[in-house]
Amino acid sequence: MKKNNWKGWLYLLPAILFLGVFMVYPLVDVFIYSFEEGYNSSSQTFWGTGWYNYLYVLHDPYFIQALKNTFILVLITVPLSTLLALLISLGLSSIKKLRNMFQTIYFLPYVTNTLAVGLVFMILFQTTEYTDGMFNFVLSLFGIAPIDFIEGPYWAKMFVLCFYTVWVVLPFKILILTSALASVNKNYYNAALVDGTRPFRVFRKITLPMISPTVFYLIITGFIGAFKAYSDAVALFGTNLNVAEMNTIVGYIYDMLYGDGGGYPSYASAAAIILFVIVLTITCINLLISKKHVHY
């Protein structure tokens, strides 16, 4: 028995070393940096330890704006993309002919370069001296005046960012949910058909409980992914996200490290720890909720 235990640990050793070097050590290092006040990366010195870095970050208007943007993005895109993916997956599951073609079409955005897609979206929504953009052309058909969604009002820019994020994450969720729907035991549906159960009740009592672990997985990963959003905003609004008021928490961390006003690893570390705590808290809340609503 002991020999088998040693074999098990030996097999796990490469993964443990990898996680320790590339995940645990950086996390501990960032946690230490976040308490070092006035840290200088060139001289590797600091003038004190305490909570100053956290207080600075929490009172920084740029961080507050980034926090607001990130939460709006999370609260809108995660539920909306999951719901849309579920509806599209249900539609695909009911199609017999050309199902593979439709699945391929829906999956194309997932394998397309993020920055390239962002540039296309910018062209579609941006207002220039030559054109108002395709989206504004559609709005003009309903008598709505042109809106600059890239450099215009805050709500318009947030609309484009949410729209873009939902469009980008849909393919992966559709693929996963379509696979989950295909794995549901058909005997349950046959029994419901014999009993004359209505379609909505079949979905609520059979389909949704059977795919609830998959839905829960997508919600958890969706929250984590949305909190890490940064490249999407850069693709749409450029690198100076603070001026555009469209920065995210990850963008704020990057700016503190490498931006024009960067070189502050202590502030960046404090912001990273705050983000870690937020994501961990939301994940724990979802895990508690899942105990009542997820059926394994």
The other form holds:
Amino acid sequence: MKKNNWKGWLYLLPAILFLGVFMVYPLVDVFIYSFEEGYNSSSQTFWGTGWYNYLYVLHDPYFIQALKNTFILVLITVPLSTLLALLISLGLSSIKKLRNMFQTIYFLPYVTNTLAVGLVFMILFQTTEYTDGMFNFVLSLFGIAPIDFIEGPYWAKMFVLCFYTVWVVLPFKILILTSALASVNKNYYNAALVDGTRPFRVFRKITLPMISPTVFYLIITGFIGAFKAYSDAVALFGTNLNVAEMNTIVGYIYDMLYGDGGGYPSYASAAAIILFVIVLTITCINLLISKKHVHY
Amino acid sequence: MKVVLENLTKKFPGRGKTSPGVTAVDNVSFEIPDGKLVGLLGPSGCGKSTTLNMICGLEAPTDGKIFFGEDEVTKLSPELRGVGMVFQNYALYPHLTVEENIRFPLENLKKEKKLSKAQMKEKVLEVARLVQTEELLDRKPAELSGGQQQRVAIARALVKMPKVLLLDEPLSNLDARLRIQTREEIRRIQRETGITTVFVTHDQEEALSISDMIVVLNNGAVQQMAEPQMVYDAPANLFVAKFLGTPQINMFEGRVAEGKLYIGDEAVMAADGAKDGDVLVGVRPEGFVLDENGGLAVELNSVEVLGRDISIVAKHKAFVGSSLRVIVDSENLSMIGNGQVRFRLKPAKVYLFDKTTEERIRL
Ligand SMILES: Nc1ncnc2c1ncn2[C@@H]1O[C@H](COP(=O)(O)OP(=O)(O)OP(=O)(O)O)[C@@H](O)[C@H]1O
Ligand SMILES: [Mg+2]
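Structure of the form predicted in complex with its partner chain (previous: the form predicted alone):
Okay, now the whole complex, with that chain kicking things off.
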């Protein structure tokens, strides 16, 4: 084995080169930028190095807002979408009739164009001269006054953003979970049935442990995906997210680079590094928890 | 507890309108006496698992009734029947330790049957000792050998002290040696506990060696139910005769005339009580005796000396099948020349079958 080690590295070379050039180098570069104070992108000069960029970003109310938004989004949508997907997949796998049809319906949003999805949300939530949107119509049936979900109060906008995010990530999770459920050997359920196991116990003691690797995969990727949210907010509230109080960390980074007040790569880099640290920490925590609870 | 099956039938619907569906189990009736081990034997797809699943309650019969003792259980759900089941691939929960696996059924008990932790522990230990897996309790199923997993699966099925134990091809994943060892183990456990047991297998040797009774199934129907030796010595029909015994029984085209059985042109033995006419004749490989004046002359193909026995492969024009195989004692080696050999037949090893019904013609 030892002798052939160089061969292994040779096989890995293309991947290592690719990752090095497009992942590691930019990451290192961003890391360096984030410590260069007063960087000027046209002259490529800076005054000195230090923590100033981080201090600036951490004291920027827009960043604080973005941080808060991102965390709310993550903490609400990841558990909610995973739970919903689990419930729906359990429902799907326990019915026989029309199962394929339902599966297709649930999967439609995944293959639907973002613009079309945006349009659907317009119909649902947008207030125009002619209508207050479907959602408000439903609310009005319960005697609730119309709410402006797109330009109204903060919580209403956050609700729409979370709703949208859950709706967008749900199909993928359902797909993955239904196939995980289908791959659990039927004999386990038969054995449990013969032993008189109640349905909830079957779910908790057999189904859940069996699909736990998949569930944790979905949670971890869900966290990472939600922390990187940006385009959804733009689709709903336009590009001026800071004014709409709906910015996310990635949105903040983008604005710092290219937005109206853009041209601050150092601040953007610092924010990016902060995001990186957050995602890394959360993922590590997730992995630690999963070691304890995931059965392979 | 005795188990009675009455006209049990299971039809699976076909897929789509055109396909007719399958009758997996066809009007099966038999009775398993209390405390006995019954082997359900038959070729692949003959409906063994389906029968077992119906006894267990996992599959609802299309027709017929099942009784445990005097009580009808046909419509009872599995957990109310008090059965223990060992699945073909064991179905041990991979994420639980051996101890947790065995304890699992106990934790399902409700209300007045509910056990304390200590009682559970005691029961688990007791049954683990019975199947000799006490030292494995902390392991996960993946860390066990096939035979050990098998014993754990039996322990899990036994821990609630079921009235009936059902085993679906429990040995098919084991290698030859472990198979023999484990089947003796199963026999011992069954004797010690006295639990009425149904054992499904497609391996005749397995069924013959451990069963009190054998039920031979084919195409979903019972062919014969008898003690192991009887199934071999007195097959009820052509299928049973062919299915049991290695090497396989030799089949000839024959004819009964005037109280004599003819194979080819020669009368080979008396056949009093059989009607005149064409028949199928089955002769077990050990049913031949070398005899210069014997009625059956065969052309030698090859002779293999296997120590204790000699296996002769021969030809005969009335023979049906691929190779006529005769087994005789190796003392007779000197009597075998080249070319033609003559045999006399042992009447007890010769069976006549009706050509159309394939039922045995009793002499
Ligand atoms: N769920 C089902 N739907 C339709 N047909 C079935 C179903 N289960 C079994 N069958 C059919 O019923 C027949 C008997 O099947 P069964 O599983 O009882 O056979 P078996 O004797 O256990 O065979 P093996 O030794 O291969 O396990 C087979 O022809 C099989 O194709
Ligand atoms: Mg089977």
